[in-house]
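In structure tokens, one chain follows: the form predicted on its own.
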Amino acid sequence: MVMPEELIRSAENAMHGSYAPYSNFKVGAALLCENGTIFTGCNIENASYPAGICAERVALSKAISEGHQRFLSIAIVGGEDGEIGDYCYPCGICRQVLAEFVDADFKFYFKNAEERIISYAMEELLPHSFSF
């Protein structure tokens, strides 16, 4: 069983691959699949801002492209210059994209500069998600 601390460490490692020359705000994410596989992602900025992609969607895209569609949790960390600052919550787009593939009890884990880890369920971070 993968513990939140291990997922956080994977997100921290992923954050160091971030390409963030415009905001200098680096983010890493680690997505845990139902079978125990972890997919990581980092934010990738672009001079044409809308063309950038968040760390959470990079991790999800990697997992989906490898045939995974059932997920248990995700860890997200971020901060300026790659130094973890305050908790780094996912944007609304990432919350909605994840909602396509996860249950209401899917867990988000966050760590701040004081090394405190907190968690929220999907239904707490996106209580009224769009569904078809």
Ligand code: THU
Given for the second form:
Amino acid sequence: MVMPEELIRSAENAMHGSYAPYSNFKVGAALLCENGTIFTGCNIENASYPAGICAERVALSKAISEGHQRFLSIAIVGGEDGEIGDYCYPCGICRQVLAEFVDADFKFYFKNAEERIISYAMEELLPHSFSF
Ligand code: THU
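Form predicted on its own already given; the form predicted in complex with the ligand follows:
Following is the full complex, with the preceding chain placed first.
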């Protein structure tokens, strides 16, 4: 069983791969599949700003493209220059993209500079989400 601390550690390692020369804000994410596999991602910016992608969607894309569609939780960390500051909450697009694949009780884990780990459920971060 993968504990939140381990998932956070994976997210912190993934943050080191971040390519963020424009915002200087580095983000790492670690997505836990139902079978225990962890997929990580980092933000990848681009000179054409909207072409950049968030860490969470990189992790999700890697998992989906490798045949995984069932997930339990995700850990997200970030900060300026890769120094974790406040909790790094996911943007609205990432919440919606994750909502496509997860249940209401899917968990998000965050860590701040004081090393405090907190969690929220999908239904808390994106209530009443859109679906067909
Ligand atoms: N970013 C993420 O990677 N995930 C989020 O949920 C919020 C923002 C990235 C995008 C951009 O590279 C940088 O953080 C600053 O917005």
